[in-house]
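Coming up is one lone chain in C-alpha cells, specifically the form predicted alone.
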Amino acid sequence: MQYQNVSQLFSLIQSSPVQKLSTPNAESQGISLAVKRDDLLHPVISGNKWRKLKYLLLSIEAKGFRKVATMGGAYSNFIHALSYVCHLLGWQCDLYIRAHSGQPLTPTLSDCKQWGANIYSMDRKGFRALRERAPELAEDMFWISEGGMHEKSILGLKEIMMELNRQYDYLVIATATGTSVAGLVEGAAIYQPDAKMIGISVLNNAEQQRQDVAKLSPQAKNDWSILEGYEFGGFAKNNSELKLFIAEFYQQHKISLEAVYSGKSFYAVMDLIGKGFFAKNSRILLIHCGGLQGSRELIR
C-alpha cells in the first residue's frame, strides 16, 4: 500500500510499553530497572529511527520535496528505515554507502534495494568526504546527515518522555551522533526534571557527541553524559563477551538486542550496576533502540 503523505505513517506505529526487568544486582541495591520497548514501534520503523524521521519527514514533505538522499554503512538501521518510509511514500531515496564497488550487499542494501532505493558505494576517502560536505544534488533532492542528524530529528525523541506515566532518576540509551541524547535531554527537561540522562558511545567518537548535544541542545537543563569504555572496539565491532551477554540477556528477559546499539548499552548498565555506580534506591530506564535487522545472526 502507497501512502499519500507522511502523516499517514502515524497509524502504522503503535506505542511501545514499558517492561519490568528483574536481576539479582539490581534487586540487592534496591535499583527498580525498566525498559522503553522502542523495538517493538513497528517491524521495520523501529527504534529511535522511527522518532527520527517522523518531524524530519514532515518538515521536508512542507518545503515540497519528495526525493531524499542520505549517508551510512552497508548495515545502518536508519538506511533501512529510511529506505522503506520512501516506498511506502512513493519517494525516491539515494544511498551513498560506504562499500567497495561490486561488493555483495549485505541484508540490509537487499532490503534498500528491493524498496526501490538508488545505492552507491563509497570508498573511505570519499565517505569521509561526504561527512564535510554533501554531494552534488539535483535541486529537487533532500540532503539527510548521517544517521539522521538534524534539529527537526530531536522533536521525535522528546516524544518519549511524554509517553512515560511514572519518574525516572537514570535514562540510559545507546549513541553513535548524540542526536537520541539532545532529544531525549529535552524532553526530560519537562517530563523528567530530576532524571539523569546518560548515553552510552557505541563507537570511538565521546567528545564529538558531546560537542553535538551540546549544540543540538545548549539549553539543556537535565544532568547528561556521554560514557565511554563499552565500544568494544568500535562502531558495529564486538566479541564473544557481548554476543553472550545478548543470547544471555535474551533467555532470562525475551527481549532481542543487537551487537551495534542496545546490546552495548544494556551490557554497560548491567555493569555499571554491578560496578555500584548508580544510586541504590534508584529508578533506571533503558530506552531500547530498536534496529534488530542490523545484526540479523542475532535475532532469534
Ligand SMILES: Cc1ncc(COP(=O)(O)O)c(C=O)c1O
Given for the second form:
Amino acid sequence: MQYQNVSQLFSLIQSSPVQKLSTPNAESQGISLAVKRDDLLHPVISGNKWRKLKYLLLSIEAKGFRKVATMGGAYSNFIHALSYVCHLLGWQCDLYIRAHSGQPLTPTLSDCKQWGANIYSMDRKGFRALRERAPELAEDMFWISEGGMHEKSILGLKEIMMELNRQYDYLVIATATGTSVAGLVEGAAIYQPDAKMIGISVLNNAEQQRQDVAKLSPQAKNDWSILEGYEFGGFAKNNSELKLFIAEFYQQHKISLEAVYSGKSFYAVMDLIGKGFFAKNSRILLIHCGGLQGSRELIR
Ligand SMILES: Cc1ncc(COP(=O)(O)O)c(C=O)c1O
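Could the form predicted together with the named molecule be shown next, to go alongside the form predicted alone?
Every component of the complex follows; first up is the chain already shown.
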C-alpha cells in the first residue's frame, strides 16, 4: 500500500506494551523490572527507528523534500527502516554504505534494494570522509546523518515517556550515538521527573556519546549517565557468553534480543542487579530498542 504523506503512516504504529519480568536476583532485592516492548511497534520499523523517523520525516516533508540520502553500515537498522518507509511513501532513498563494491548484499541491503533504495558502496576511507562532510547532493535531496541523529529525531523518543503509566527509578536503554538517550532525557523531564536515565554503551566511544547527549539535550533535568563495560569488545562484537545469555533469556522470558544493542543492555541490567548497583525496592524499566533484523546472519 502506498501512503500519501508521512502523517498517514502514523496509523501503522500504536504505542508499545510494557511487560513485567521476574528474575530471582531482582526479586530478592525487592526490585521490580519491566520492559517497554518497542521491538513490537512494527515488524520492520521497530524500536527506536520509528521513534527517530517520525518527526524527522514530518519536518523533511514540510520542507518540500521527497528524496532522502543517508549513510550506514551493511547491517544498519536505520537504513533498513528508512528504505522501507521511503518505499511506503514513494520517496527516493539513496544509501551510502560501508562495503566493498563486489561484496554480496547482506540480508539488510537485499531488503533495502527490494524496496527500491539506491545503494552506493563506499570504502572505509570514503565512508569516514562522509562522516566529516556530507556528499554533494542534488538540491532536492535531503541528507540525514548516520543513524538518524537529528534534533527532530529526539521528539519521537520523548513520546516513549508519555506512554508510561507509572513512575520508574531507572530507565535503561542501549546507546550508540546518544540520540535515544537525549530524547528520553527530554521526555523524562516532563513525565518521569525522578527517574535516572542510564545508557548502556554498545561501542567504545562513551565519551563522544556524553558530549552528544549534552549537545542534543543541553537543559537535561534528570540525572543521566552513559555506562561503559558492556561493549563486548566494541560495536557488533560479541562472544559466547553474550550469545548464551540471549538464548537463555529467550527461553525464560520469550523476548528476542540481538547481540548488537538490546542483548548488551539487557545483559548489563541483569549483571548490575547481581552486583547491587540498583537501589533495593527500586523500579527499573528496560527499553527494548528493536533492531532484530540486523542480527539475521550475525548471530544465528
Ligand atoms: C536497535 C538499536 N538500538 C539502539 C540504537 C542506539 O541508538 P542511538 O544511536 O540513538 O544511541 C540503535 C542505533 O541507532 C539501534 O539500531
